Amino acid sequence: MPDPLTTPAAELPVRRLGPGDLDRCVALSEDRAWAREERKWLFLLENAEVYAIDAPSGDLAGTVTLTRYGTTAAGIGMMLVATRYGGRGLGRRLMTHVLGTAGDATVFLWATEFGRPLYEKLGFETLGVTEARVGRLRVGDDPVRTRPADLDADLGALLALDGEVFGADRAGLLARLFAFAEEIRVTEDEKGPTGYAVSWRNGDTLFIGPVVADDEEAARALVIDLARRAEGLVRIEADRARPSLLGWLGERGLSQAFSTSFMVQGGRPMPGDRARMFAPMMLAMG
């Protein structure tokens, strides 16, 4: 096995990972002082394309994920390089590999400040900034204004709604997310669902996303009703272009944990109706 300490990065082989690599992925996250996130990693390994460079020790020297949405869009995430292999070009090697497999799709990602210089060199442009908000969300005395999804009756309508808003095919992934989810809630009018949101658990934290709604009032209602089942921390990501939503989240007890730059290769416009997309599924996928 080539050693990333002595082999030029461009010559290092990249392989596709599977669920059997879960422990190695978690160990790499811990090496970079990230949370363990076993459940999230397993979902990625089962539903995205996870690529890695191996280390001679049997550990992973680096990882990156690619989530395809048909041929229209693709999300990149979990770009991690082990501490001892930093600064040797492994990140560029992994990124070049996944970009080469993405075809003509519009490729997007959320970048930390540490990773953003590399992505800029690869042609990515910043289109916005997203804040991760975490805390114990105060529900207060807000009335319930949404209903639980009935997937037997609602699935087709929800997938059609999401396709319109997201602008690319993620029906298969959403169906698997719904099975993975803690809860799915829906807003509706006389014609059927007008919005939906999903909560899913990762460790002790309840993540909320995606959130699709006609307006911010409906998005708030979805978030509040999903948070009623939270017994600990709640996390949601929201764009800084929505200051009133971020202000409301702050009033309800969710403070900024960190921020990331939303970047698209070539600065291409994202498909769909992003005005109705209030929170992504997860930063690693879109």
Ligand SMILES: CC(C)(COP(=O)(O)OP(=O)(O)OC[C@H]1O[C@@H](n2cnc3c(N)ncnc32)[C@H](O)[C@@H]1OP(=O)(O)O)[C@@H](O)C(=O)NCCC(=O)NCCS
Second form
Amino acid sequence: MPDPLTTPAAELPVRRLGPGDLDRCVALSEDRAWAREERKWLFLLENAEVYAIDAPSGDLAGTVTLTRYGTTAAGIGMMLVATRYGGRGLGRRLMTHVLGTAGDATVFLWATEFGRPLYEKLGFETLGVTEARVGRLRVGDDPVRTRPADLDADLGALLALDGEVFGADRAGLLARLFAFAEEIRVTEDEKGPTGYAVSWRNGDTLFIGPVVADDEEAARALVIDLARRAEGLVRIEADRARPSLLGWLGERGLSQAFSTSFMVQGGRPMPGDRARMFAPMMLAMG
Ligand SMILES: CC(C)(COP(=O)(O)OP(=O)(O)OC[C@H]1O[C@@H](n2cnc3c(N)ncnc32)[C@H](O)[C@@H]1OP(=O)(O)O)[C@@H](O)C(=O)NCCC(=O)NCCS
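Return the form predicted in complex with the ligand of this protein as a structure block, the form predicted alone having already been given.
Whole complex next, starting from this chain.
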């Protein structure tokens, strides 16, 4: 196997990973002091394209994930290069590989400060800043204003609603997220579902996303009702362009853990009706 320390990055083979690589992915996250996030990695390994460069030790030298939404959009995530292989072009090699695979889709990602210079060199432009908010969410005495989804009855309507808001085909992925989820809740009017949100467990933390709603009041109701099941920390990602939502999350006990830049290659507009997308599913996917 070529050694990334002595082989030019452009000549390093890129391998598609599968669920059997879970432990290696988790070890790489830990190398970069990221959380272990076994459950999230497994979801990615089963539902996204995960690519890696191998190290001679049997560990992974670097990873990146690509989630394709038909031919319209594609999300990139989990861009990690092991500390000992940093600064040798592996990040660029992995990015070039997935960008070649993504074709003409609108390609987006959430960048850390470490990743942003690389993405800028590859033509990505920053369109916003997203805060990861974490804490124990105080539900207070808010009444329940949403209902649990009944997938037998609601699935078609929820997929159609998401298709309008997300603007690219993720029906298959959402159906698998619903199976993986802790809970799915719905807001509705007399014509049917008007919004929905999902919670899913990742270690000790209850992640909330996506949140699709007609307005912020409905988004807050979905978040509160999902958080009722949290026994510990809740995490949700929200855009700085929504200061009142962020202010409310702060009042309820969720503070900023870190922030990322939302970037799109070529600065292209995102498809769909993003005004109704209050939180993404996960930063690694969209
Ligand atoms: C970000 C990361 C993946 C980069 O991987 P890498 O293999 O070290 O990156 P490369 O060696 O391919 O460098 C990529 C390019 O970015 C440039 N670059 C990297 N850091 C830079 C900085 N701080 N300022 C300016 N340019 C920088 C490099 O010079 C290189 O440019 P070139 O290809 O034109 O020579 C790696 O540092 C990492 O895993 N960081 C921790 C995890 C993380 O934050 N990942 C990003 C998630 S969005």
